[in-house]
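Next comes just one chain, in structure tokens: the form predicted on its own.
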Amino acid sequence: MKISFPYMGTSHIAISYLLENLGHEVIYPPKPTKKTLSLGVQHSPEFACLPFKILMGTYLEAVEAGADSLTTSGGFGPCRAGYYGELHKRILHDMGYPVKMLVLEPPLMAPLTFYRNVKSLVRPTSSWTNFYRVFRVAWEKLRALDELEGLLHELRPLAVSKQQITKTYERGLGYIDDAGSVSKVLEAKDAALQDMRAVPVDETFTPLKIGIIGEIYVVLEPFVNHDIEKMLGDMGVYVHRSIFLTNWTKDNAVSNGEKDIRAMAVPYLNQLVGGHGQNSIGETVIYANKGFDGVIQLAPFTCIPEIVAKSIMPTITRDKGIPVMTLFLDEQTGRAGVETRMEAFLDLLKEKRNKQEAI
């Protein structure tokens, strides 16, 4: 198969390794750009959310580059994202691209469908033994990528040179990309972490601490959220992201996790509302209990689960004393506007911290 997949954060490094080593010709998904967004907006329903439009644009760029198959994740529950794979396929077919769409539904919810789609990726180009081998390497790459990014969030606000820590991190991504076995991935990760820890930092600086919550795609893909984590890190803020791809996969695809997060949400929202709505509530409570200065909620415009969560945030702010800023994103959102809102929010948090320290 000439196969492609959605671009999301750094996950393309692990996913392309997996598909290539299963014997497929990988058509690398282009990094989302304004052209991607423009294509997606042009060929998507107006009411569709931003992730749908960017994925639409990504798929169009991939099939025009030669992809005959696409693989993506599915979903269950009230969030309409569970229908996106089928909708994207129908739009592409109507446009004259008879592409094959492999939607990987969560194995806990649809084990037979998941097995059939994974089997179509493994056979006839590979074997289950080889799949097990390359999957282990790809999974280790994902874990390493998440660990590097977590350390980047810790070090960026402290780094004397923001440019140096960013370049060192990007060089570390190359180490992970080049590794071809589990042991090599672990060696590459250790080398990358060591390089990053060697970057000079200002240990006397105490950054503001902000938790990032919200819908998974807008949280994980920097193009969609205007690279908000880097923006905040460059402003001297420690960012803690609530979602990493490996944690999400373990908690939603392998086991029924996140019970602790949902338990924290119950006093405010005692049922699932689709997407990450209930998680956003629970994670905000957890950040408040851990003493974070504030929380930023990222959501696609018209995302119902996050709209429900946003309506509850003022109550949590009143009860827990933690400021929450919600940022709804669509194709009209500009970077300058996001920067202005970040600066205003940070001013509020600094003022709050100064008052607390003065008591």
Given for the second form:
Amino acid sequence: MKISFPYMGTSHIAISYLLENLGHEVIYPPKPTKKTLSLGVQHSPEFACLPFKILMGTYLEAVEAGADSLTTSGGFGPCRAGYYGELHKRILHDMGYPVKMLVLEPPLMAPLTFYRNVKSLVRPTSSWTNFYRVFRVAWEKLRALDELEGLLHELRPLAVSKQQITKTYERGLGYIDDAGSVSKVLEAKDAALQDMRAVPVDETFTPLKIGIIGEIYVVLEPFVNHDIEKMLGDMGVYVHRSIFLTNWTKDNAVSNGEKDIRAMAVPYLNQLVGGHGQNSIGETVIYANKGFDGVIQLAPFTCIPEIVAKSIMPTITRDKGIPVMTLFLDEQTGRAGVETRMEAFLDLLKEKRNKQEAI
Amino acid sequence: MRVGIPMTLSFFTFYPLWKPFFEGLGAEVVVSPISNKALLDEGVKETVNDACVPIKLLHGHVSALKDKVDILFLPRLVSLDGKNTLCPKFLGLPDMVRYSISELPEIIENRLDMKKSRFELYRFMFRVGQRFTDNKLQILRAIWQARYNFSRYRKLLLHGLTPAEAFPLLESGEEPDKAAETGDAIKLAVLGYPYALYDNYVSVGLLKKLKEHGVNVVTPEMVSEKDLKKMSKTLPKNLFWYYSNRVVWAAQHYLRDQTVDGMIHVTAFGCGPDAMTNRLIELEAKENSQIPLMSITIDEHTGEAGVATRVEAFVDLLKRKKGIL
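Could I have the structure of this protein in the form predicted together with its partner chain, to go alongside the form predicted on its own above?
Let's see the whole complex now, leading with the same chain.
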């Protein structure tokens, strides 16, 4: 199978390792660019959200590059992303690309479909024991990637040279990419973390602390959110991201986790509304309790779960005293606009902090 | 006790169930005025700007009701068929309203989730009833009355009536006239959510206009449950939302039935589920039939003239195609 998959943050390092070691030929779509987006916009429903459009563009670039199979995640709502795989497939078929779509549905909700799709990924190119071995390495890579990123967010606002920390981090990604076994991944991770810790930092500086919440794809894929974490880090802000791929996968696909986050949301929104909507509420409350200076909510334009959450945010701000800024992103969103809004938000947070210190 | 019911969203599906129910409990039912510009403007002011028109409108209806009633009926509708949920906005509805509009009366926000059991609707009504009276027998009697009225209502819709035509018949107990379908006129399937189709203001008078053009109109509510269920098996994967699924299945039904000359899909600007629904119908229509399809997107700025022109052109096209123009 010539297989391809969508980008999301750095996850491609682990996913491509998995697929290649199962004996598939991986077709790398180029990282999402303006071209990907405009291609996607052209063939997507107008009011589909940004993730749908970027994935659409990515798939089109992948099939052009020769992919005959695509793999993506599934779901059963109420967030519409669960239907994206199916609709992408139909649009591609309608356009004359007879591509095979392997939608990985949540194993607990659709065990048979999940099994069938995993099986077609594993066999006939590989064996189940090999699958288990390769899967463990890929999973370990994912965890290492998340850990590296967590440290990057901690160090970036403090680093004397922002460029240096970014470069060191990217070199670390290379270590992880090269590792071929669980122990090698762990070694690579330690080496990368060590390198990053060696970058000189300014210990006297107390950065503003901002929590990032929102819809998973726009939070995790820098192309969509204009690399907002880097933008803020370069401005000297410590960002804490609520979602990492490994904890999200564990909590949503395998077990039913995140109970504590949801519990925090209950006084405001006692109902799962799909996507990340209820979590966004719960995480904001948690960030407020932990003394963060502010929260930034990222969501694709027309994302309903996040709209529901947004309508409740002012009440949390009033109750808990935490400022929340919502950014709805679409294909029209420009980097300069995001930057300006960030600066304004930071000014507001700084002023708030100065006032508190004065008291 | 005055119970306020906003005339939007699930109103067109459930009003004939709720009205006799609350009256049976000894309450007075107060319905918000028919949607109008002032109501929508008020709603736009209260709601987050990213919400769709129906949700903005709902906030307007609630604002219009809040000083006139003792309690507001805004149940949290989670699942109406035991399989699918409703759009996330329905799921978060009571919270959205509560945190957007100040000085609200008490809200009945009980959860209706038919995934729980087959009789969940009655248990839901029973729970709601207990807020009004301790007399269990009275609640049961109210449920029974309501149920009777509701099943009559559904029959009237299946008979081809719109809610606006059915409501007076329910009150008077009269039977509908023999269907006045004329043989040579064109027949259009108008697809969309009840709160878009049957709200004359939201749909900018679409149904009325079509009837003026001598068009026979059918809607998703006029397809029997059995036929919808049949259609639910034709797709490899169904959508997740109650109303969206019914729109898609109804579309499938009319496409296969081949008795309609065209289809119009009415959708609200920025409607999340409809981005999927609309493309799905488009693809189905393209693959399985020669039936022309037109989509109309409405929002708070939609002008009547614009829609009228498009509808006229579409109807003319269909008439010409059929050779009656």
